[in-house]
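Shown here is one chain on its own, the form predicted on its own, set out as structure tokens.
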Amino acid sequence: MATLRQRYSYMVWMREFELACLEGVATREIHGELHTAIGQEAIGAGMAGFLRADDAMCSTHRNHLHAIAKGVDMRKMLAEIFERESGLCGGFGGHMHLMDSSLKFSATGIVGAGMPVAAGHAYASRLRGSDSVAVAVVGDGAVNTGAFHEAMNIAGVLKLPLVVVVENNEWAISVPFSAASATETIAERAQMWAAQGMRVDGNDVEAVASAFGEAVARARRGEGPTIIEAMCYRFRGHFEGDADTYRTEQEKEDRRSVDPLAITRKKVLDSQLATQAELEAEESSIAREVKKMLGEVRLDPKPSSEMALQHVFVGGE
């Protein structure tokens, strides 16, 4: 299991990463929508270390740091989103539909449609004869769509090795949560699908660990699915050119003050993890790399436009 000191790094590449890619969106190098978790990023350290690669996991279309999490390769990753040839799917599914087969790890545009890929993993592990788990990670504009009662259902009822996690950052694009849920938390509904809930503090990167890693655990232990509820905000807008303007700005600054990576820095020091010195330097040497990173991924060649068809059609004609 990760450390606090280790997902700390892990928050700064995230963050980082995602700076990267909003590069891409001024120079018109990332075309349709870029949505970033910028402000999330104890939720994506926290589930960081307990997943194996035979285990699945399904994301949304704000996945960057779910990827990063379950060890997706940054560079294959930052390609794919600059639309270039060298990434994870040739450049053919951008931002939105990151995919890597050979962890297991895929993502979605499509909201709540993770869930029924991740019920099909758990099963499929349940099948082979398995410890493998499944885990879906959704938004809280998810928890209310068809496909993520049906799918919590039938988990509930086979206790398939299933583990959802609901970043609540409390709006669903302009919705806010207390407007389109008929309950409190998402959390306490987790008994109708006779699943264990658990609401932790997002912004807590210790918190969400240990309740991950504990449904993790009861998940390869054959107890059947968890729902965690992890409560964040979202720094920015739902996607990059969203005005934002259903949020007042008080109460967009009031949030924004309170970062995971400025509280998770000064519990590292606080525990005497590191210095003061060592944080700062560690944190100037993965944004050179994350820049360096980019500079290469810029130079990489686009799909050609002959490839056009192929991906479409059966046989690519």
The other form holds:
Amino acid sequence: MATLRQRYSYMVWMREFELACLEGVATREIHGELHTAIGQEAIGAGMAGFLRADDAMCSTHRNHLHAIAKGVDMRKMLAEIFERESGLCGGFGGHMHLMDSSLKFSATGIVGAGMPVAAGHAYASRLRGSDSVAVAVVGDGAVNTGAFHEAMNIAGVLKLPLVVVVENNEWAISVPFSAASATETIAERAQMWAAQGMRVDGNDVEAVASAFGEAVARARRGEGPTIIEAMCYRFRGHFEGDADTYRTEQEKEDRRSVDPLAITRKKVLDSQLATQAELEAEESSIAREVKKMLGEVRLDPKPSSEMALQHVFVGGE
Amino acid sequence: MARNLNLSQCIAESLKLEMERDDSVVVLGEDVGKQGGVFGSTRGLQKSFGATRVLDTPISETAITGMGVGLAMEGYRPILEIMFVDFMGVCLDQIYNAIAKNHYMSGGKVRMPIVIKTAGGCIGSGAQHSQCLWGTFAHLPGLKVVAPSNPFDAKGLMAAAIVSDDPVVFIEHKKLLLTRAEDFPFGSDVPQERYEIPIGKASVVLEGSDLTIATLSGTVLSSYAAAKRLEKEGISAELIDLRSVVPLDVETVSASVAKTGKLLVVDEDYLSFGLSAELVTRVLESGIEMKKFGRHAVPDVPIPGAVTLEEAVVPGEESIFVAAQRLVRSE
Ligand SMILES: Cc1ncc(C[n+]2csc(CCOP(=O)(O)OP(=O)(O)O)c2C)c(N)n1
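Please move on to the form predicted together with the partner chain, as the form predicted on its own is already shown.
So here's everything in the complex, that chain up top.
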């Protein structure tokens, strides 16, 4: 299991990774609606270190940090996001559809659609008689889809090894969670699917890690599904280019001042797990590493037009 | 003179005029209220008509479309916004088992005056956010399928869709929605007052004599640019904007092909089992003499992520130019 010190490093990697992606939007190297999870790093980093290669994770349109937590190669992720042939999916997927079959990681751009897929992974674990688990990460908007309910009910009745992490950043594009959910919390819904429900501070990486570790262990023991509702805030617009006028400037400013990186950094210093100088050195080294990675990715070729008809079927065209 | 509007604002204006005329018109969808739609095509409606008539729903497409069925049965004219056409997969059941069939199954007694308003087309967003899918909806009996190409048509066709007693799938092109009216070489003048454009009547955007290019939605604009280039090459193209897939205005296309003898169908949707084959077949069935025809559409692949791949499969100005030239020159 990762230590608090290691989780902080994860968070720095995650923030730097997202900042590198922002660059590609500005230069038009990345197309379509790019969703970053800046401000939600404590959830990504809180999940790191618990999952094995044979555990599955199903993510969303806002998937980068989840992939990093699952151990997906960041160089290949960045190349996919920057539309390169060297990318995780050869450039065929794009930033909303990162997939790594060797680590059983996948993402979908359809809200809620990852939930039943995760239940499928969990059922495969049952079929094989394995103790592997499946994780679905979704946003608070996804909990109002039919797919969420259907998947939870099946997971509940079959006691599937499913861990659902809901990143409740309080907004689904312009619609606040309070205007979209009949219940005040998502955690309280868990009981209707015979699942365990927990609500944690998603800015507290240790709280996330502790809840997630417990849920994964429970799933491995065959005790059924858990919903972890992690409270957080999306620092940027829904996607890069979103005017984001539905949230007041005051709200955004106030909420961004509670930065999970700053909180975790302070904790690390207060617990004397590192000195200020050590952290500064690490932070700039990670920033350099990501910059270097981006520099390399930019030299990679883009997929050429002749390739476009590949992969429709297994046997070729 | 073109007003200072983009296409999405023309649609919002049309919705507003219809809602003022008819209290039974209601709007349901994600982000349609406070934000006025992710593309702005419902802007201002919640302010004018209140949050009950213009409802921001949870992300619950099955509920949106199913409620639309119930509301229609109660005498309302619901406009259901499904943000991207790709998300219709989530709620296709209500669309093809209820909205499309209820009038038929009830022996003509139950009406479904519903507009399913959505956005389609390629803007570099990969396989799950780039489809057009009008061919899919056209295949299902009972749905009218409209896809405008310019601001003037968008406003008038939306009005016609709302007053239609049949369900209409209204597909707005993402690339056009945020394009300013003045940047359209055709259909840029949009009157302030309400007007309707009948659904099922194609429009001849450019007159020509050497070949007919028939298309709709975003590729009308790229075909227009291609036609201007063809003109410099001494090829005169007649450009037809079909405006709708159902009904399909074969009469206008056939009349044009009777003159040009050649038909190129350009389609941003998938090639096989779709608009291009249907249109070519119907023109052949009409009995007019067609010397040559061509189909230029997405070659039966999902829309790839990287833009270099997307450009290789989606019809654009250059590929339309090449396809038209080949059709005319290959005697
Ligand atoms: C089925 C479906 N409906 C609508 C959308 C459009 N959409 C993309 S993200 C999003 C909001 C998602 O909110 P949430 O689940 O809270 O995740 P967040 O973006 O806040 O991380 C919406 C409505 C979609 N992609 N899929």
